[in-house]
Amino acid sequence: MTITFERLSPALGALVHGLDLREPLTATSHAALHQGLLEHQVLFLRDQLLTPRQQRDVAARFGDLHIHPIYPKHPEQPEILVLDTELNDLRDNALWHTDVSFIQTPPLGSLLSARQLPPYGGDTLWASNSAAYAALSAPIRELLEGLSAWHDLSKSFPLERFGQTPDALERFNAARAANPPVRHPLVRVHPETGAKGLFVSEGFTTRIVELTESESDALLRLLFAHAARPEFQVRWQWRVGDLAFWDNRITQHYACDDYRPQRRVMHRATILGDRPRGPREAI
């Protein structure tokens, strides 16, 4: 069956037809999925209720997998992160963020599987960082290309929410020690397409290195608001069995926390990437 991509918004997002990920990826289907990801930045597939092993195997075709230092893992597949509102405080997902940008080689992408959903609410939004960058004025783009910023795990995983029990505190301290703040360029060149995109998010970016504190705060507020403009977004209303696959190098996302006290359970496989490079490094 031919694999096709149905575009969902001008900036990013496509619905994939003709692919069943419960079957092993062939070389042809892998290449098509990879090319679709590069073109559309986030892909959605309906009726893909994969086992944790199947989800891990699909993700592993694209690279080595990350194991999250704080969130719980699936008992059968440690590479599968479990996002369950009965187990986790997920308020850190209800803001714009690029996954795990607090490490030296942030993820290439993620595969997110919907396992249990509330009857309404719980949508996820994605935004294109390349569309956001392109919409900035030329002087601002030139300024940003010479700047870098700190990304810190503790901004989205603060001690007061993730260190409240002895076990949680031990896990938090180990995660913090293993993941000190890292410095990344504000503008990232996509390693495969060459596209430029903002690499800054409310979730983990704390300070622009080259600016004063007040200058950094003002510019980050501008960039956070700019990157979240509706014209750069696509919004997905989940059904059980849906799978989203996004390019973490050129997008950010926001998980709506509007369904409490109902339960939401998602499984995520996270594919490691490379060290972000800025435009001046990439020349």
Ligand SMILES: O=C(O)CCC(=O)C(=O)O
Contents of the next structure:
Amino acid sequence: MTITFERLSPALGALVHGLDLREPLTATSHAALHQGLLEHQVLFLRDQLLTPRQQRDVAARFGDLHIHPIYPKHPEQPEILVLDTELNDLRDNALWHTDVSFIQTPPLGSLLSARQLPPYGGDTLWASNSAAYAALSAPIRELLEGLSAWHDLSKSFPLERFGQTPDALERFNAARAANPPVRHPLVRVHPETGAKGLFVSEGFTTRIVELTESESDALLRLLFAHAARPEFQVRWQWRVGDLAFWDNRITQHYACDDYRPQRRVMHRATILGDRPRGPREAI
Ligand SMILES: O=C(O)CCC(=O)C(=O)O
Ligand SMILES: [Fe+2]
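Output the form predicted together with the ligand next; the form predicted alone has already been displayed.
Let us now look at the entire complex, which starts with that chain.
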């Protein structure tokens, strides 16, 4: 069966047909999936109720996997992170963010699997950082290309929600100590396609290094609002067994917090990436 991609929105997103990830991924289907990811930035597959092991194995074909410093791990598969509203208060994912941008080598991408869902609500939205960058005026693009910013884990993992039991507090303090803020370019060159993307997100970006505090606050406010324009987005309404695979180097996402107190359970495998490079850095 051939793999085809059905585009879902102008900026990013495609539905993948003709692939069953419960079968081992052949070299040809791996290459097609990889190409599709580069082209569409986020891919969606229906009816892929993978075991944690299968999900881990598919993700591991694309790189080493990341183990999250705070979120719970699946008991049988530590590389699978469990987002379960009965285990954690997940409202902090309802903020535009690029996953784990608070480390030197943020993830290349993630595979997210829907395990249990509310009858409606709980959609996830993705936005294209390259579409956001391309829509800025030339003078602003020029300014941004020379700037860098701090990314800080504490912005999205507040102590009030991630340090409330002695165990959680210990994990939280260890995570903070192991992950001091890191500096990344404000414009990132995609390591595979060469596309330029705006590399800031409300979830983790705290301060533009080269500007004064008030300039940084004003410019970040503008960029967060710009990056979240609906023109740059695709919105996914989940069914149990759906799998989303996104390129975290050129996108950000937002998990809609509109279904509590109902339960929602997702499994994520996170693939490590490379150090973000700016347009003025030699490769
Ligand atoms: O729960 C979701 O839909 C997405 C949560 C999230 O931000 C993630 O898995 O990285
Ligand atoms: Fe996320």
